[in-house]
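One chain comes next, on its own, written out as structure tokens in the form predicted alone.
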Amino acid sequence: MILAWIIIVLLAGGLAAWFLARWDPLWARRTCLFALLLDLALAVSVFWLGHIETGAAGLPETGAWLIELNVPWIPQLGIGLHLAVDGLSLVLVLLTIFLGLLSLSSAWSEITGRVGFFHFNLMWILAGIAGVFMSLDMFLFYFFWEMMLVPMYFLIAIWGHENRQYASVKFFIFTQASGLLMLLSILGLFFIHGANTGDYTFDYTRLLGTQVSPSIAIWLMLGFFIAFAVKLPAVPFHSWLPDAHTEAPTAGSIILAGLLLKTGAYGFIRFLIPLFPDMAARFAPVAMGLAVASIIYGAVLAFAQNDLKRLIADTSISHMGFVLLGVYAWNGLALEGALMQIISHGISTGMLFMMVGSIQERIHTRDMDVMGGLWPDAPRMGGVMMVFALASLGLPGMGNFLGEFLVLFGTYRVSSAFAVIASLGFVLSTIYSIWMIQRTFHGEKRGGYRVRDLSSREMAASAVMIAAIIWLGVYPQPVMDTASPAFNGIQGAAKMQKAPDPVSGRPSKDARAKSIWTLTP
């Protein structure tokens, strides 16, 4: 029941915070902090239980579940409460709790109106995200997928900035419409599997290997692809993201960049490719082309922005393009790079949004044209933002560099052309990151603002995140060792005897060397 309790604690914490805020808003914040720390203890206990049950120094090498809960929910419809975690989902659950604590810290003094309802929505978003990372019943997965959207809509619509109504409605329409396409694909898979086997079930482990004709499989796969690509987001499904990020409160931007986008990446890895390996292999050139387009186009968009928050939002399109590229390269190096990019981007971009929120709270603007010269007044803030700008541009020694480098190296084994074009993202990210710091903290003080420096609470959160991003860049092996068995199991589920070449679409002469669907030795 540990997995169920991880979700229940978040849900109960949100309800308790809403109730207690009637007497004192501080109790709402403390309740959420206690719930997140309790969840952190539960997630860490799952890791240690996985070690104990295997009776070895490491986690199981076959991608076995570390812990699993599978009980009937609506057995007449083949729906169960099937939760499980392996190394991949465990890392992402820990990231959810970690960034949940960061978003709570950012909202501690920023949110002063309807505090209880804000923390209720914050905790229920985190519960939905944790449910997405742990669900193995496709109906339950869709339930949590949709559960994330409503509280995020309220966060943007109630506590957002100037154009919050437009941004919240646009966010909801994009994500809800794409989610309905995924629901149709899930139902199609459910009925096809039932017609083939007589077993009508939504259980992911039993749906694997379902025989679907190519003419139907392409449509079912596209339903999943569009839902995950919108959430990632990938060009051309990205236009909701800059508006949502720009208008969301700081905590909402942290969760959007650090967690909601990552549910799309997780969906590609866990569900789309294992469920449709043959069709995914045929579609790989298109997906990798969209990934490269996202890397370049997102970086170019960043140059056109004067709004500091919108600039960082556009960079997320570029950085998440590396994740999509690594997923469809589908070898060990590329998948490990995609995971490192998922974690590192969540930390670095989350912190950049936190710093922008701190600037806006102090000077009430995000316009870089009226900034400049803020460093003498706020050297700690400038130093922290510089660290995470350097992480974002891919400075060696930080997690983002390792993630993008591994993705490019893994992609080069599949297609040198895609790898070379994607590498331009490094160059562009260097330019816009340094340009952002220069315009904000250096040069002439154009707006005449005097900025209060970071508080002790903000510095404590920043120090933890700096340590995390450097640790990921210098010593990432624990994360890779935890997730690699899961990747082995997922790759094994999607493995084909003779996969087509991902670029030409023709069968590869050397399947083991060229195929993105064969395990890398």
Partner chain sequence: MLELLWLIPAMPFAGFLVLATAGKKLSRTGAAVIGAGSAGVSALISLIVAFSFISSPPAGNSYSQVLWEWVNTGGLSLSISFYLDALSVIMVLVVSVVGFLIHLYSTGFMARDDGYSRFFSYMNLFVGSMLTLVLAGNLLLLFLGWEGVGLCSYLLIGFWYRETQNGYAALKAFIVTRIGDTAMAIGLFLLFYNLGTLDIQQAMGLAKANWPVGSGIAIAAAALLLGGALGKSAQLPLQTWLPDAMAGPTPVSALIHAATMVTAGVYLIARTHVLFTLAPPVQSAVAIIGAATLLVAGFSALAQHDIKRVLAYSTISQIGYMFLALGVGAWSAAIFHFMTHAFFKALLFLGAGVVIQGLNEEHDMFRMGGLRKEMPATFWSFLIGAASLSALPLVTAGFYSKDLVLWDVWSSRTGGNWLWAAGLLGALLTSIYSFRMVFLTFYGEKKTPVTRTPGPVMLIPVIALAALSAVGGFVEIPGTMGNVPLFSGFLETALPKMVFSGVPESELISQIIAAILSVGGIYVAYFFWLALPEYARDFTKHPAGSALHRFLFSGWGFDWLYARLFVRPYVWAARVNKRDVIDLFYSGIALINRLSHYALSATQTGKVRWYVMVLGFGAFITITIVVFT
Second form
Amino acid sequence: MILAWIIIVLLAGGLAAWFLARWDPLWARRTCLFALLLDLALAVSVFWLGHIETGAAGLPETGAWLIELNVPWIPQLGIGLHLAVDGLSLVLVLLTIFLGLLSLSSAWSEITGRVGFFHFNLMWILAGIAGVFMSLDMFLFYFFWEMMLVPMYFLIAIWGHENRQYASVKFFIFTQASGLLMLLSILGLFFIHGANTGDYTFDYTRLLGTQVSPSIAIWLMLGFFIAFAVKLPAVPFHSWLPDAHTEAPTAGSIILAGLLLKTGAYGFIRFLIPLFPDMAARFAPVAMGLAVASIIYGAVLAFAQNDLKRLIADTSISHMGFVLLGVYAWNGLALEGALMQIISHGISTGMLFMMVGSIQERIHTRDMDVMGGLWPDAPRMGGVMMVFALASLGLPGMGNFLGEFLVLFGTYRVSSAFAVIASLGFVLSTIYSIWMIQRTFHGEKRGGYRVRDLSSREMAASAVMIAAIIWLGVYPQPVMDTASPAFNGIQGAAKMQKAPDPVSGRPSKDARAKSIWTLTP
Amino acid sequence: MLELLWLIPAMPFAGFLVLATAGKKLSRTGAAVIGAGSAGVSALISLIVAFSFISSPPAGNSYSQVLWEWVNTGGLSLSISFYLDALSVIMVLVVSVVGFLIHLYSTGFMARDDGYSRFFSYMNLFVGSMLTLVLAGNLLLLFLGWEGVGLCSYLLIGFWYRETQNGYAALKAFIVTRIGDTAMAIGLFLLFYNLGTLDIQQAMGLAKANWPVGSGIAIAAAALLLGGALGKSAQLPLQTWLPDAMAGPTPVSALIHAATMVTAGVYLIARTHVLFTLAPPVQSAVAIIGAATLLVAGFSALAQHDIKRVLAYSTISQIGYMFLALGVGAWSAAIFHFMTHAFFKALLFLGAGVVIQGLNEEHDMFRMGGLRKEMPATFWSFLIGAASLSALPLVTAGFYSKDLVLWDVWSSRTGGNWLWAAGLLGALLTSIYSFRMVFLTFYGEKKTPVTRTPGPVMLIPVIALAALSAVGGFVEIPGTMGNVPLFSGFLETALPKMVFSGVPESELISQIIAAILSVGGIYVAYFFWLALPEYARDFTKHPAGSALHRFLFSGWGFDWLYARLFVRPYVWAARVNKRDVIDLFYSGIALINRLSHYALSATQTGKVRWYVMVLGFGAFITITIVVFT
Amino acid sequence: MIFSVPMEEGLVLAWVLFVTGLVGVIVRRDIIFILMSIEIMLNAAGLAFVIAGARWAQPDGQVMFIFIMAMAAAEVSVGLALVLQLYYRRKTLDVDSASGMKG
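If the structure you just shared is the form predicted alone, then what does the corresponding form predicted in complex with its partner chain look like?
Below, the chain from earlier opens the complete complex, with every other chain and molecule after it.
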């Protein structure tokens, strides 16, 4: 039940904030803060409660769920309220709440119009995202998947910048259209499973292992693939992202980059590959090709931008390419790397957006042509920006480095060519990151403005985030330990595990002989 | 006492943390105490550790210390661990001691700068990263230090960030070295995939056991690591960043771009020498690159006007010597030259810093001159440094190390006459450009007034380094003079001995030729830049001479070439694609929709009579179809 | 057999009437003429029904004609109301002036 509460608290917090804002906007903010903190407590308590509540339910071969809730919702159609978390989901739910707090703090002074409705949308997006990370019923998953979109649309369309109408509509059409493809795939899977077994159900655990003929499976798989690849985003489905990120208010950008993109990655790991293991394996070279293309293309695109926010938005394409690469490499190292990248990217890009938000709040432009020489005025801001720019170029000692390296270590096992090409991303990410710092904080001062440095509230938030990203870089083991049983379970579910050599941990000789994934029937 | 090992890098890191968080609140003295103090404590601890290591060597002549588990997943198991053997003892000693001296110097040099505490925080971060690099027990931790020093190099080159040019120089340094680092990273993937571990000692053992000499995988691994080393150590073809890196404050040039960071490539190759021994073609490539680099940079140094750029090219050239030695398997000779080079090159940079500051930020040697009387202490120290750089026989440290390199190159099985000749030509060039610098700066007539003289905190490190540059070579007396190979004997526990194929008697011949060239070079410099400067001037006025001068001045046109080959095409491609070609597809869909919308809405005229007509026409067609089919 | 008209001729008459009405609707801009033209078309359709009813000696044709008459009456009442509104708002009887719903 605690899982339902996590979502209910967010939903109720959003509603309460909407109503309270009529009296006092401050109370709306406080309510949201309170709801998020409560949620944090709930999510953390899952760690302890998990092993108490773990019953017989759960998948034998996907590893035990830490905690599970399964009640019928529309039993006639085989739809249930099936929520469960394992290590992977839990880490992502924690990230959701963590970044929710960050975006709340960024909105604290930035949002002044229609405060109540803003916070309502914010909390409902978070609820949708948390739901996506927890639901194990395909229908419920789709429900939450769509639930994220509408409030996000409002967030961009109402509180966005100059070109917000275009961006919000583009965002909505891309995600909605791809979501519909996924719905078709879900329904296809539902009917095929029903026809095969007589058990018409949307439950993920029962849909696993559905026998689908390859000619149909490829279409079902593509439906999921496109939905997740649009969300991730991977080239060539990325073009909504720069617009949406650029035009969204800071809080929206943080959530978009930090969380919404991650639902795509999560979808790949949790649903696409376990549901269609054979087809995914055959599709892997294409997907990895797209991943590598994203890494390179996003970086080149970022370098060309004048708009600071757009630059950072484009870097997400590049970074999420590593996630896609890691997912399709589909071994323990690469998956852990993908998770590290997911978390670190959420923090680093979220903070970069927050810094851009602060800059824009102060000088009312995002155009780097008129920036430059901001450092003397705002050394703290420059320092924070520098730290996260370095994180984003993959400097060792920060989480992003481990994420990218683990992905590449894992990818190299599968395909050295993809790993080598993806490594070019290191050079390109250096170029855009350093270029960005050079044009904003270094160099001569071009605009005639004085910039106020970060306030102590902003500085405190930044310090927490810096500590977090460095912690992920030098002592990531707790995160990995939490998630690794989940990965083992999912890999078991997909029945695609490579048997590693028990002594050295390296893949066995015959596993290495095949270029892409060894499939065990 | 070896348990103190972790404190050596931890101290500067702690200093960095304090300065980075509380730097604004600290007074200048406070920042100096923490900055230089942490480096000093670190140097002290490394002396203690080194003493303890030498006096009572641990079992297996190595000591490792595991701090905590870093990553352990999916077969990759890494810890934050330090590994101390003879090689890392030498590296740690040089880095921490020279580092401390330069910190001390900086307290004076940077005294009037705004970013005082920022400077020391970056410097501390650098020393910490560098010490991590040389102490790292596994390759990923080494890579952490490796990138850390690269970052600090970037930060410190661009330290005076208000000048856009400095920013570009920093950018260039970071990006160029990062290209090498990417090769190195791929090397790590390859090593891990094939060996299953990144622990350096384990990996080297496995490589030796499993890979035959000359196997493709060993060649690939060695070549990729070499890529990293080339970038970091500014060797051909990735040497272009170092001369521009002189935009940073002079102590930075001394510490990072002369004494320590740029020699990280040498350390990496020495550390993974097993791989290079298994890959003879790559090892030969190392030697050839070293020889080519030392000549290219040596010639370029001759044509520079900026005193720091002379030193920068000289650094590239001297690291070329180290690569040459590594390439012929003379591991300890390379490390020996690294050590003496750290002393005298740091000294020369610090001396140059005193001169530049004394002449109110004047970098052009042709506007200096006659400083011998004005700055006696600096002059004598600088002279010792230049003599050591030129390998003046018997009395300088540089003589012993460079001679060892040259002799080893000649006598090694994989060396040979050509490489040796290149080394000798380089030695001649070295002493020419060194003394050109000395004569232009300290002799002749005075051209710019001295506005600032160095205080004791700046002179003490200079003098200390001068002493080290003079006597630092006595730890390795060659066979012709009594044969006291303390240094290579000590390193033998970590690095294999070179395979000799020459006759011992010829060592004297090599030494005599080198000595003659060294002294001859000084005479040439005297002749052209002090006795008869018109000759040099006339030469540069002649069209061919001036073309040659410009060619050498620009560092053989590498920047020109790279700008056209890489930079401009990339920038052009990025610009062209700024609006995102792929988005055109989606805009195209939107456009088609919009056009069809216009087309259809154009039929919606609002005129009923029009509708009736269309309706009638449609009915007519429908009926026609129904009736006639 | 009483008086009878050949069906073909009757239908030709209905066709001529219908086309006259249609052309009137299309070419006239005055809304009153359009209404009148519509009436002509309706009557043409009614005539066709009657003729067809007569041809097969069935009452349905006349029944349909009564329907059409009723409908035409309703149409005229609505139509005249529209005419009044149009004139009231636009001070003209030109239908093309009321093209506010163009796309």
